[in-house]
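Read the single chain below, which is given as C-alpha cells and is the form predicted alone.
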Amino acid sequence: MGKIFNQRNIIILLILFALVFPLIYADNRYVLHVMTIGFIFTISVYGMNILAGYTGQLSLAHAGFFAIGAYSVGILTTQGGLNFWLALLLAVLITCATGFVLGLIALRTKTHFFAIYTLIVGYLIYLLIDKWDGLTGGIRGLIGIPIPDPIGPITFESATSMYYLVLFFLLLAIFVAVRIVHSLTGRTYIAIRNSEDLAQTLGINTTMNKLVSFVISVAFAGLAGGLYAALTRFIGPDVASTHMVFNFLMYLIVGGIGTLSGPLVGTMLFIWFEQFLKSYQEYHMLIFGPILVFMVIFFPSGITGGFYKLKMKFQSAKNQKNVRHIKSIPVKSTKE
C-alpha cells in the first residue's frame, strides 16, 4: 500500500485531477474561475517561499511586485497596444529589474529590519499606483485588459482555456521551484537561512545569493500578476495592498513555509475555505485570525511540515519496534 501512495504516484494523481477538473465542472464558470485564481496566487506564493522559506528573508513587498506585473501587462496591452505574450515577458523583466534595484538596498538590512523595509516599499508601490492617474488610472484602475492572443488554433476566450493556460504556468513554476531547491543553489539558500555567518565562513557570497533569490521571488510574483490581469481584465490598486501580501503570507504559513508542497496546499485550502464562508464575510478575520494563531502555535511548520514530522515520527517508532523485535529473537549457538 505504501508503494502505491508514494510521492511520485500522488503527484501524478494530482496532475490528472487538475487536467480532468474542467471536464467535471464544464458548465460552472464560477468554480473554474475560483480554481484559476487559486493557481495564480499559488504561483506568487511559490515565489515568496523561495525567499522566505529557503533563504530566510521575509519580504512584505510581494504584493507590490505582483501589482507591478499586473499593471505592466495592463498598461502595455491597453495603452501600448502590445501583444499579450510580449507584454507578459516584459512584465516579468520589469518586475525583475525593479526587484533588483530595490533588493540592492533592502538586502543591506537583516531580519525584522528587512521585513519592515519591504513593508514600506510595498506600501509606496501601492501609493504610486493609487495616485498616478495618468498611467495607472488611479483609484479607477485599468479596464478592458485583453485576453491572451491566440497561439495558432488555440484561443483563450473560454474559462476552460484560461484554466489550462494558468495550470501550465503553475506546473512550470513548481518545476522551476523544485529544480532550484534540489540544486546546489537551493542548498546554498538553505545554508544562508540556517546561519548566514557560517555560510560566509564557507566562502558563500551571501549578499549575491540573497539578491538572486530576491529577483527569482519577484519574477514569480510578476508572472502571477500578469496572468491575474489577463484573467480578470480589470485591476485596481487593491492588488498591491497590505491585505493582499498578508493573504500570501497566511497561505504560506498555513501550507508550510520552507516546503515544496506548502504553497499549493495552503493557497488552495484557504481559497476554497473562503468560498464556503462567503455568507459570513463580515466575520472573515474573526474566523481566520484564531485559525492562523492556532497554526502558528501548534503547527509552526504548517500543514505540510506537520504531516512530514508525523510521518517521520511514525517511521522512527516503526524502526525502533523492528530493532526491538530483532533483539528479542534468540540466537542459537553452533557447535563445531
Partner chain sequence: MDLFLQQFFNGLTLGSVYTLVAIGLTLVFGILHIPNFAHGALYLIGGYVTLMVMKGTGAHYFVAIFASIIVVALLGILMERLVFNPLRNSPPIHDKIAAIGLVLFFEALVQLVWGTEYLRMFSPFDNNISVAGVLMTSQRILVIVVAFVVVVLLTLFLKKTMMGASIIAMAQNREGAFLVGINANAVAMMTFAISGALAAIAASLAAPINLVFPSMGHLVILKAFVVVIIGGMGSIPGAIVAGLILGMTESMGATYISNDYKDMIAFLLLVVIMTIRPKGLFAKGVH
The other form holds:
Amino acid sequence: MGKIFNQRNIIILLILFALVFPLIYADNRYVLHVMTIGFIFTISVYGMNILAGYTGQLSLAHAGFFAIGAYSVGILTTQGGLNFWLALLLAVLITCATGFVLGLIALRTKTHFFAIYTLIVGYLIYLLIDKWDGLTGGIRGLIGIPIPDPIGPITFESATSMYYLVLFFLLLAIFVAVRIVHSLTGRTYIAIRNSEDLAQTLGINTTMNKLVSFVISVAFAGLAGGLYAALTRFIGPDVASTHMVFNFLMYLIVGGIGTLSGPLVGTMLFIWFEQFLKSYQEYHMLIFGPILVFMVIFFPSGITGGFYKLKMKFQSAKNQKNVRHIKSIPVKSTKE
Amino acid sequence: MAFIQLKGITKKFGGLTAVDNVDFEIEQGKITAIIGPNGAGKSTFFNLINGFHKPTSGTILFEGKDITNTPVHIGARLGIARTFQTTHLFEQATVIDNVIVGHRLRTKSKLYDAIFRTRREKQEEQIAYQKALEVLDFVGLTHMAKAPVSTIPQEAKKRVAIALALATDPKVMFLDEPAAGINPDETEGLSQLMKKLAASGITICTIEHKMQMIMGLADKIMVLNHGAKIAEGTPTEIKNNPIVIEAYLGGGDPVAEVNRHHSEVRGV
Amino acid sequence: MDLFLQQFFNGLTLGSVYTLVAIGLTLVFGILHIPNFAHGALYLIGGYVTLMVMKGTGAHYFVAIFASIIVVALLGILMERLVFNPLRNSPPIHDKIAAIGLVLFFEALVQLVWGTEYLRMFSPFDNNISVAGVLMTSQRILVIVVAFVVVVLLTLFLKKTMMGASIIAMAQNREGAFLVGINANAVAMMTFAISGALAAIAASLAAPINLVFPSMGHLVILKAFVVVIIGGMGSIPGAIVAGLILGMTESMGATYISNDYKDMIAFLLLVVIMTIRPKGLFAKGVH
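Having seen the form predicted alone, could you give me the form predicted in complex with the partner chain?
Once more the chain from above appears, this time first in line as the rest of the complex follows.
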C-alpha cells in the first residue's frame, strides 16, 4: 500500500549509498579508509553475532581468530611470497581449521566456563604472536604486506578500489549471515541459544551444531583479518588483544546482538564516533564503558533490537484496535 | 515385548540415591502417570529415560532396543519426546516460529543448503512449516500461530510446548507436570488434549501433582517415594493402596492431601 | 639448590597474590554465578588508592592499605547494586558484557586521573633478609604472611559468624537459602565487599614488587580465572591449592624453561586441564 520505506527498499537504498559513497568522497582518502576499516570490523562482528547472538555462545577468542586471519595473509604474502588471493583463501582455511580444533575442545565447556576458556585462548594467541619473533615479527609486527594482486584489469592501489573490494566481501558476509539465520540451520542455532536441554530433546545434536556455528563464526573473523592485513599493510600483536575483542563485543551489543542489522549499525556508529573523539582516544572508554553497561541493563537487544520492539508494540497496539472491531465474531474455543 | 521397559534402574548423585532399583513398564498407546511427594525422584526418572542422566545401574529398553546410554538427541530421533516443567520457549518469537524447529530432526538440510538455499532446504522448510501448522491445529492453537509467545497465556504456552514435542513425530511423549500453574478449567482442557494424543497412537507418560486430573486420566499409575517404587496399578488400586496412603500422610486420603498441599502452595 | 629455594619463595609469593585475587572471584562466582571480569578493575584501583594515599598524605603503608580496602570494598558494593543486581535475571551473557564495560571504564578512568606511567610504590619492607640461606626482600615475606593471615581470618569469618554462614549457605543453594530467610541482597553486597577488599590487599601487597600501572590488572585477573577454574568455581580451598600450584609452576617455569614464555605456562596449564576436565580439576561430578 505505497509503503516506500519497507525493508527491501531500505536495503537497496543502503547498498546504493555504499556504492556511490566513494564518488562523494573521491578525494578524501581518510574518510574512505575509515569506512573501509569499519566494513572490515563489521564482517568480523557478523561472525561474532552468529555464534553469540544466534547460537548463544559468547566466545572471547574472536580477536584471536581475526589475528590468525591477518597474520596468515601477512606471513604467506611477505615470507611465503604467495599471491594475495591464494593467501586470503588459505587464511580463511587456516582460521577455520584452528577454530575447528579449538572449538572441539572449548565447546566441551559451557556458559561461563566457555567465556573464560575462550578469553584465555584468545590471550594465548596474543602471547604466541607477541613472543614468536621468528614467524610473526613479535612486538615489531609485520610490515610491507603487499596490496592485493590485480584481477585482470582491476587493480587495488587506490583507496577507492580497496573500498569496493571490502564492500564486496561485506555484502557477501551479510548475505551469508542472512541466509543462515533464515534457514533451518539458523532455527537450530536459535533453539540452542534458547535452551540447550530443550534443543536436545528435539533431536538436535547440540555439540555438532555449536561446532559448525563456531567454525562459521571464526571464518568471518579470519576473512576480516585477512582483509585488514591487506588494507593496513602493517599488523602488530595488538590485533589479537583483548581490547580488540571487547571492541567487537561493544559494537555488537550497542548495534543489537542477535539481530541481522545490529553488527552493521553498531560497528559503523562506533567507528565514526571514535573518529570524532579521536583527540581523546585514551579516554574513549570513559564514555563507551558506561554505555555498554547501560545498554545491557536497559536495552539488552541494542539499537536495532529496541527499534524492532517499538515497532512490534506499535503493531500489536494497532492489531488490538482491529480486534476490538471484530469482537462480536465468536472466537474459536482453545479447548478440544 | 514391552514398549518401554526399565530393569533395576538406580541413579546415585554422590552419596544420594535419587532413583532406587526401579522396575517398570510403559504400555504402548496408554496414559501412564508417575506420582509421588516432592523430591521423590520423578523428574530424575524422566531424565534417565530421556538420556539426560545415565543410570548408575540398570537398563532401559525402548521397543526392545537398549537405550540406556543413548544420547538425548538420538533418543528423540527414535521417537522419545518430552516437555519440561518450565516451557523454555523463545518468548520474543511467534508461536509458529517456536514450533517449526520441532520437526528439524526429520530434515537433512545442512549449512551448505542454507547458504545456497538449495531445493532440499526449500522443500524441508515447507515440510517443517506444514508440520508446525498441523500440530498447532492438533493442540488447538491455530488462531495464535502468529502471536509472539510473550503475549499468550500460560495455558497456551503449555500447549505450544506439547505442539513442539509433537512436531518431532514421537512414539512416546513424557510430560513433566503439564498442568502446573494453570486453573481447573484449563486443566480439564489439557486432560482432553492428553487423551486425544493417546487416541492418536502416542504413548503418554506424565508426572502430575493434580490427583483428580490423574485419577480420571491415567490407565496406570506408578508411585515413587524416596526414589523407590512403592506401588503401581490402576487409579482405583492406587487410591485404596494402604502403602500409598501411608507415604502421603501417614493415614488419610492422598487425593485430598495433595490437593490441599497444592492450594496452600499456590495461595488459592 | 639456592636457586631452587629462591624460586620456591618467589613461587610462594606469586601464589599468595593469585590466591587472594582468586578467592574474591570464586566467592562472587559461588554465590552470584557471575564470572566477574571487572574484578581486575578492583585490583587495579586497589593498587592506585594505596599508592595515592601514601603519596598524598604521607600515611604509613599499612594505613594506606586499610584506606584502599575500604574504598575498593565500597566500590565492590556499588558494582553489585548498580550493575549486577539489576542484571540478576538476565541471560548469562549480559552480566559478562556489563563486567567488561566496567573494566574498560575503570581502566580509562585510572589513566585519566593518574596517567599512564609505571609508578613505584615504596614499601617500608624493602630491606633484604636471609631465609634458609636465601636472600630476599622482606616484602615477599610480608606477602606470604599477610595472605596466610587473611585466608585464616576469612575462613573463621565464614565458619563462625552468622553472615559467613549465610554466604556459605547461599553458595550451596540459592533458593534454599532464600527460603530459610537469608537476606540475599545483604549477602550479595557483603560478598562483593569481601571480594573487593581481597583484591585491594593483593594489589597493595604486590605493587611494591611489580609497580603500579593502568594495565596491572590484566594478567593477574586472567591468571586468577585460571586458578578459579582449576580449583573449581566457588571453592576456597580449591583456590588456595590452585593459586599456590600456579605460582610455583610459573616461578619454576620461568627459571627452568623460559622467562619469555612464563606467562603462557598458566594459560597452557588451563587449556590442558580443561581439555581433560571441562569443569575444572576439583569440580564435583554433578551439577
